[in-house]
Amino acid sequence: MPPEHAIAAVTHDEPFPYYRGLREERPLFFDGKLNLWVATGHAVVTEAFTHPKLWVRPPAEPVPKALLGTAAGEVFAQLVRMTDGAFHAAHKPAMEQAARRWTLADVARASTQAAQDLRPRLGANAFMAALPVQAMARLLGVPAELLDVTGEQVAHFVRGIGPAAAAQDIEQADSAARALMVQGATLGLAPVQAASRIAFMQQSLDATWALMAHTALMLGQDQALAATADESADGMRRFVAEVERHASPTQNTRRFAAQPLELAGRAIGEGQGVLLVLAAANRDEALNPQPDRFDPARTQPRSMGFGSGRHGCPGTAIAIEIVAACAGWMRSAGQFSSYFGAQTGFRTLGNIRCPLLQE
């Protein structure tokens, strides 16, 4: 059976076929099960990522209802990727200049020192899950007696900042944004740069995570193009950015109507939410040409899973460096292959389409 909707096919089995006929029917409808517009073309996608009106969040509603008058609610209003307008404007720049002072060679080696760090002692999905948050967290000089609360606390930051969390998942973030927030003080940090070190360990985790995950399934499905892979740090980038844009770890994001407009011809409400269908769009003709063939080779290939327009990802580099790093290392130890098992399910997200894998 399709999925009941484009949220409901992150988790599906196969969501492709389902993408393509919403892609080539209904490049942008109104779903009335969910309450949102749905663009699920490149170009609709693509205007809605540069629409000076549509916002990352509700108009109304700048940080969510729950979080008010928390820890974890005054880190959210100063997270750059959840602002628009002036705030947004004035600090974008300043996550952007930082992303760039790390270079490739830096990720790779925080990626392979945690990656050396956690193998040992953690089973694949948290092995996983923890990677992603430590690697950054050595490029932001998290000490090492460190890494693993701060990993601990990121991950409560982020289950509690989530559209489904419960009162005890968002006590448990308040608590981790003060910690955090503490850690970039003690770094002499304003409180808006304390918030953007926490965005990018917080960024990494669910989507890297997942990345990391289809990379293993991928490698382990395809032993041609995985030798191929293996030849140069070079190679294995091609092949997890591959991944990237044919897996599409990153399902959906959402915008919001911050004043009634036009999008590919249609009115759009005050306060509407737009559902951008990623994955749909990775696999147009118009972005990429046999886009449901996988291949690492394909000339200059591109991709939506980052974003694009104002709130681009300015962390797309480090996130295909930081898989890419890690299974390159692991595959030249020899601890690659019997550490990953096979696909289990998915996790319950309603954005992220992250395999769970036999450990």
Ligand code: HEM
Contents of the next structure:
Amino acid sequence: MPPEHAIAAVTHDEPFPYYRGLREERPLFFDGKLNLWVATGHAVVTEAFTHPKLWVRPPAEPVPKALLGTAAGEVFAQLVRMTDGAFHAAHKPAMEQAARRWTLADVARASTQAAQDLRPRLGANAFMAALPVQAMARLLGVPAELLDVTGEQVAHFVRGIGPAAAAQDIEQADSAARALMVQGATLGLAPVQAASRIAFMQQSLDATWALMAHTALMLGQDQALAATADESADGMRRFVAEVERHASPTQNTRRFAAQPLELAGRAIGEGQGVLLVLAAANRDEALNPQPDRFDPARTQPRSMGFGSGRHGCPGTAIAIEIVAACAGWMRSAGQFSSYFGAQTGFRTLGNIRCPLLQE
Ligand code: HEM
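Could you drop in the structure for the form predicted in complex with this ligand? We only have the form predicted on its own so far.
Every chain and every other molecule in the complex is listed next, the one we just looked at coming first.
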């Protein structure tokens, strides 16, 4: 059975034939069940990413109502991921510059050290959950004795600002946000910089976990390509980048019409939401030849999976390096294959396709 809709597709066994059908027959349509426009073609997704009137939050609710008056809400309001207009334009360049201050060698070191610390004491799923945030925390200079608690605080913050958050999650996110802002202030950071510091850890969380899980599965599945990846750090980076394009861990993201507008010739009403299906755009022939083939040796591969336009991911190279360095170290140390087992299911998320693995 094909998935019921584009959000159910995220955790469906075979979403790509469904995505192909949408992309070829109706690259932009209104789904009454989801109450969202759904965009699947590369051209329309790109147009949406660069449209000045399509914003990341509903215009009537820039901060989720449940977070108003909480420290988590204050941090939310200062995240580049969650803002548009003057605030976003003022602070995104600093974020991009901050991301560039780390060399790939810095990131590889942080990822390997995090993996060496976490591998002996966690099962595979908990390991993949902790690795990205702890690698980022190391890059941000979080002291060793605070790495675990910082990772937990970031996870609480992410859960509490999510759409499925219960009252207790919001309470935990609130105290996590306070503690993380104090960490930033102690380093002499202004509130907006302290919020960006949280953003680096928070944004790394679920998508990089999913990228790691897909990479582990693909390395186990294709021995010949895995052997080529094992030959060099660059080979492993190319493998991970192709996993990202092919599996699209971040399957979709959303935009909201700040004013009435036209997208691909269709009229979108003020406040209406648009689901941008990055996973479908990633398999568009207009983006890459033979898009359904997994081929780390592609010349000039292109992916929509890290977004594009003004909200494009500043952590792309960092995320790929965290996963590639971790996989490279674990495989050369003989600690990989016995650790990551077969897939048992998916995490229940509406935007991230994150396999759970047997431990
Ligand atoms: C170390 C890991 C990561 C960091 C530090 C990071 C950081 C960020 C930040 C700060 C943003 C917000 C940019 C803005 O709104 O202007 C962002 C956006 C984004 N990131 Fe990442 N990210 C990481 C990993 C990933 C991974 C692994 C993926 C995909 C598999 C991903 C996909 C995206 C996408 C699609 C967006 C744009 C969302 C949108 O436009 O709606 N990120 N990232």
